[in-house]
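Just the one chain here, laid out as structure tokens, in the form predicted on its own.
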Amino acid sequence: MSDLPVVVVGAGPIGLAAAAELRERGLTPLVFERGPAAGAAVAQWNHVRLFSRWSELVDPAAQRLLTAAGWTHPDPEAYPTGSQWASDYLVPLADALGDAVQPNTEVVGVARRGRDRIVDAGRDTEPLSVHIRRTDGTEDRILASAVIDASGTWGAPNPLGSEGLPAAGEHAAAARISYRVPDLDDPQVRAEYAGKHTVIAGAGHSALTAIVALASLAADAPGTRITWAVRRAGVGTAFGGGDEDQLPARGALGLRAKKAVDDGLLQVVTGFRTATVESDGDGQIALVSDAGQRIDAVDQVVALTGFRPDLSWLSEIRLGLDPVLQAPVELAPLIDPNVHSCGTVYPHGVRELTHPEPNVYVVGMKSYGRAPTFLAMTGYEQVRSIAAHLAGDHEAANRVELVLPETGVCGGAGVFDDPNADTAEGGGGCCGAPAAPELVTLASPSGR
């Protein structure tokens, strides 16, 4: 099988890092994005700026080959935008790998050749066997050595129930429900939230930013409400280090955020966990929770309440995965985030993410399941690995390559390059989450 290709889910940063890993040692990388173009999840959040700096953003194999077809490095010490990530760096990435990566392809389910999930015989020796649907509604199948998926996890976002659960009726108040962080740079978007009534719910940096963003509208346009609904008995900890914090963005996320609770510019409502949306009648909402607490007069809700992986299209294949938290069970431990903040997540690499099906990898955001302690380094650390692996190269793959910042407190998760990282009762993600001023946490990358 080593003349198929290795297929990678999703041309986001990851994606893209296993990718340029893979050709540097030889193998042949074959991308399928869902997307129109590399970073299509990334152009979503666009306005979000990450904690990390350029100098914490880039995979040292990309580099090197970006670097052969002349590109510059962005300034180490600045904080890119999600925009500024994907136009500076993944999409001339993507450029760099030419044919490899193709998008308006989504993979709808893998795999072992002529077998289902049920059939032992083969699956160390069959090629796996990638199916693909293009956007003008052509299928194909696709033999491949090994399969990374670096999809992430943005496209599956929580719901605003508290159970895990779509809360009754929030299925039919979805007109009024997001689950993303407003762009209020959109007039169209400012819009639909000034003068009105706005509930956020979630406790991460997500939600920190969604705070700052609002109150800042709500200083410009009279009869702007925010109410602050959060699962936890007090918001005291979501406002993490402060000064204190090793990652300055952050920090400064959550002074700004705490700035505007003490200014009383939202009304904080804890041990709220929403079990029904109700219509009002009057073209508004209300939410109710399960101890029987109400939100009246509800225009729109901004629910930031974490996101967790889509598996239904690996259905065939056989994962090994972590009961609770949907993350590999060697890796679960690691990142539990009821132990660990993104500071100390220990890095890891192949032998953490080794499923039961040969030569599957699950990589990036998707691979931390429901936990939200994600860098982008600790990812770019995993294809490495992988790649060395697959490459041959076993003394490289169990290598541990990657140092990680010491990144001060995290609030109980870390922060990610990606806004998929936050969660209702927790923190954001690592990799890249927002900075001062606008102060979000990163979005996942990439699409099937």
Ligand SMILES: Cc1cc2nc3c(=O)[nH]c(=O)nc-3n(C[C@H](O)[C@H](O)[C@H](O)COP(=O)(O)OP(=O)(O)OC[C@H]3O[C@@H](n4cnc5c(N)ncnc54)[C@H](O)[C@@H]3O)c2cc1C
Given for the second form:
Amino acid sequence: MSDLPVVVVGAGPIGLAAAAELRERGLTPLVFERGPAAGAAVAQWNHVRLFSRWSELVDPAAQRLLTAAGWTHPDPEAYPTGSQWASDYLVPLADALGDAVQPNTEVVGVARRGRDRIVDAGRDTEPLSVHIRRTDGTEDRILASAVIDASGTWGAPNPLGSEGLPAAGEHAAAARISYRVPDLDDPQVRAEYAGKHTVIAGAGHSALTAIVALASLAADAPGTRITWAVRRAGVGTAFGGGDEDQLPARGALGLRAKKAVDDGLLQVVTGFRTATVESDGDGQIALVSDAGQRIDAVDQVVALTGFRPDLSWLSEIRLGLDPVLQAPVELAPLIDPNVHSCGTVYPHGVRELTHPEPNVYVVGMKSYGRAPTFLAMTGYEQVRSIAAHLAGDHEAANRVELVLPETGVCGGAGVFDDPNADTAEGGGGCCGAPAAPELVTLASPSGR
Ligand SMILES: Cc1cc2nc3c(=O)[nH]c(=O)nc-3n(C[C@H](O)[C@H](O)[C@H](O)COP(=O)(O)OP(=O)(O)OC[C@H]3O[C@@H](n4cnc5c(N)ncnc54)[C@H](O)[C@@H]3O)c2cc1C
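So the form predicted on its own is up there; where is the form predicted together with this ligand?
Now the full complex is given, and it begins with the chain already shown.
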């Protein structure tokens, strides 16, 4: 490795963990975060309570760095909200990393110095050139020995339209469509949903969270109506593994959503693939499916149909991405929701995350491309392996230290916002997974 820094894109949980792992290895991390503070994306879903315990949300190297700085680990058995994850862990971690974390700085491009994507010569020898833009408008080029892209997918939610493109009329109806779980503790937001007809689209954990929140509102606010529109033919497995889930809070979320459905607090519309959003002229909208089904008199839509990676600023880098999932080619078969979705994952690290472009890695939520079920624990292991590799410790880089909890259900249900759940539903499921390296499915926290 040269003396140049390893640039990490994004000061989310995985980017900061990467910085801690790199520093522990004697390398120099430089983290650029486009938001005003560390955990900018997590802070936007501050009101959502995680289904992972604190013991599963702290990277081991980060913990060592923080402990040396006098930090006290929150109760390992407690479940933080997004807001608490940011304020009680990510912000102190960024503080402990000091000047290595630069907020208000967006990475707008990465290239090989002096070369665009098509030039072969020098790709192994020239440093990477990271193009940044600060919120004060200044721009810079930073040379880096390696780039770890931990920029997440939060900024690129999937549209409501079932074809992966906005439905006709989706842009025009933007004021009535939210792509986030609403924070109903905020009186202003609550007023937007109380006594109104809301359609929740999607079948992942965010949709279940929205169902539970809106069902509780419906019990308090007369006239509140909820319709749950899903693309799949049934919602049975969408509730997850319940008591079988090795993350108890994740299982409990599904059970609470199921109870809301069983109690008749919402209407379920299955096999609904949104093609058009129409205005009805009275200030409400209607959703029309590709088969001509209609959901009329809608005040609000909460579209929770998953996320996708923003690859636009990596256009000059030679990435090896799976054409379906947009995840690294070696990783994609291990996480494909069409094949398995128990929440299991095969051990993976630097080997599966390597691209044709030397020393560029996509990690964290973004490494999963369009696949759901990403857990922070997965990302911590990814960056541990990459940091070890960059430091020349290939034995540690190749050693698998990942253990993940199963959802307790196979075949497309235990997933975040899985737009493919209808295809996965009929599929085999991960428990009969294809031949692959040893499958690790033990429930265990992130410690090593
Ligand atoms: C509602 C919700 C609940 C979840 N619950 C759980 C849970 O219980 N347990 C669990 O393990 N996981 C959970 N997850 C998954 C969770 O998102 C990840 O574990 C974690 O947040 C992913 O971290 P990340 O660092 O990869 O991405 P992010 O947290 O998205 O962080 C990416 C960072 O990069 C920054 N950024 C983006 N683009 C740029 C750029 N071009 N330049 C500079 N900075 C940039 C962003 O501002 C952001 O701060 C949940 C996710 C959601 C949305």
